[in-house]
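In the block that follows, a single chain appears as structure tokens, in the form predicted on its own.
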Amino acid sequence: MREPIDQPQPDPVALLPDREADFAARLQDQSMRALWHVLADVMTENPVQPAVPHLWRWRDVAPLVNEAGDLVTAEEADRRALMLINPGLAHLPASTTATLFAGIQSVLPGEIAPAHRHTPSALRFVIAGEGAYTGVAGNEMRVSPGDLVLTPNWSWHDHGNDTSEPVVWLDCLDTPLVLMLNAVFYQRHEQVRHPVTTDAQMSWERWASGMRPVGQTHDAYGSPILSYPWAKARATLHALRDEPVSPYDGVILEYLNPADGGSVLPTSSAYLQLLRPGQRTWAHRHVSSAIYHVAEGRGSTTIDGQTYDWAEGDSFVVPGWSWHQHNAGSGEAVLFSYTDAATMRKLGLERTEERTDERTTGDSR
């Protein structure tokens, strides 16, 4: 198992012969360093991944979500979300992987999480609650468990619950990446709710039917479809259950931006996959990191030689370049996942390594 990379690393200059150490000290006085002193730490043969695999069990998380609702209102908190912090990245403010953030947000009956906007892009995967709404870019969308809702970069958005039961969802953002780029901007709206100006259903009619009015384009960041209903996604997934499957991922589908056929958000990709009863996928690894949420069923995932048993409602993280394989056990399982593959593809950094049999592999480091 990987250990968190949080201990101080030795200063390479301290290990140098006297003459080179003196030279290095004089370079440091000029805010300079010799590349050859650190080249082995910078140009590594494989990615050095500070994030570690981790599993958050719903049975442990749910009571804390309920307790948070007694401690602070959605308006007081702005967003009442409990962050899923990677143990290897605990020194960073909001990181589930080096580039992705996940948290569990709740909105109680009668509450409104006030309108704001920010440069990190977000999506929500609904865990519980029927009929509450999320408003994004002038659209109001009613949500159900399993729905995927997008909040593209710099879109006004608010969330409200006028039902009799709490709504809970998995928040997924690219906040660590935007923080790394020093590009975070945030703004509160002057109203608690931003105005609803668009019929969200029109997005489906215009973009998801396989047809659209000639000459229309979509210039905003991310998909023009802001809500992907669970009923449609699950039906599509199960319609393909008897088709040939990937030995590495089972039956897997990517949520797409119908305007360009790419990922739903410029920096992030989202997937839904079905594991058949008894299926054990083959091991592979990729540069992109992934956050998983168990939508249905139970099973296990082996990451770098360690097995994590999961059940419905659990969330877990697979760091980049980590060998992993899934096991559905005796029943079916459906996994939702959110990755930074879109970013890696755009930067020409995506890379995958696959095994050609069912055997797992040990620690990739």
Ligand code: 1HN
Contents of the next structure:
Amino acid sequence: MREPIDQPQPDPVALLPDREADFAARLQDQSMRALWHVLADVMTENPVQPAVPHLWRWRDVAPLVNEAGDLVTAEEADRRALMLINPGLAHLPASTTATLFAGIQSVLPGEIAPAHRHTPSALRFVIAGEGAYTGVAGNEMRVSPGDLVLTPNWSWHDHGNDTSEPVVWLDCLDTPLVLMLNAVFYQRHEQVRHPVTTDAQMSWERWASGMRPVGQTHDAYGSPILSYPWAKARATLHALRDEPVSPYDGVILEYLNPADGGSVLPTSSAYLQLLRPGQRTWAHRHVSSAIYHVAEGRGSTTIDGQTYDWAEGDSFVVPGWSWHQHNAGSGEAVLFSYTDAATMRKLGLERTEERTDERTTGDSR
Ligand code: 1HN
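Can you return the structure of this protein in the form predicted together with this ligand rather than the form predicted on its own?
And the full complex, kicking off with our chain again.
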């Protein structure tokens, strides 16, 4: 019989272990569980992070990208992407961090990756190849190395290569997050290419000239600028190269949604940062997790005490809440990064901790 509610309740820890075990079994029969049996797993003092730091070297990845091109066509594969699988998340189908995915996609001369759309949002950072296109929401965008191209949630997109050299890019998607939210929808277009309508709504002139047509609004999720050319991004980074640096990140710029001043995609943020020759940043950590891609130069990043040496074309993961600091080599380095900071900020979950002790400082600007 139940104790009347105003009677002192038995202290659960004082219960005999076998009585407790029997109780737990009977709870399980009713699809129930005692919170105090699992509280330590639910309320951890700090975030528990199953993702681990990892580096993928371009010199190892490039031959596999070439080999994939001999095995299947882009059309057969739908998307010929080689996924960067976090060793701590290998039980999941496609996770580079707990929330984000990155992979290397190639489109060979003459190939078309057929049109489809999905609710995960994507962006692509071009690694190699000049002049191939990605068609997004009726806009055909010709790409060059270093360009950032967006595919917002539920936009039709196809990729094609009518040039004579392969195009290779880093695909970045929020698929693990959207899968976790049980919100994935996917649809193939009835045609291989979706129609080009050249949606002028999405032009630089309308959104990124420092002026905009009066009354102009943008209702779709994500930035109305679908392409951030490398030439503009790099020129901006270099124009600001003598600004005071972030001691944690060097000269760091966020790719912007000009309609609301926020992140390029609702869930995810993208950055470009310049580390000066010999710069050694201070260590910090944040709840958001990041996937980095080395756009230029060489250097290293120390993540939770382990140092990863990187060079152009390499990609690496800094899991959430891991201490990290970057070291440029003797030349300057440029890092592209894709993070879930936009999600963490919107949910009020972003936190940062910074280390300022002398052992981890030494930035020589
Ligand atoms: C996808 O649709 C693309 O459209 C690339 O290019 C990578 C990884 C996972 C799921 C869907 C693309 C993807 C993807």
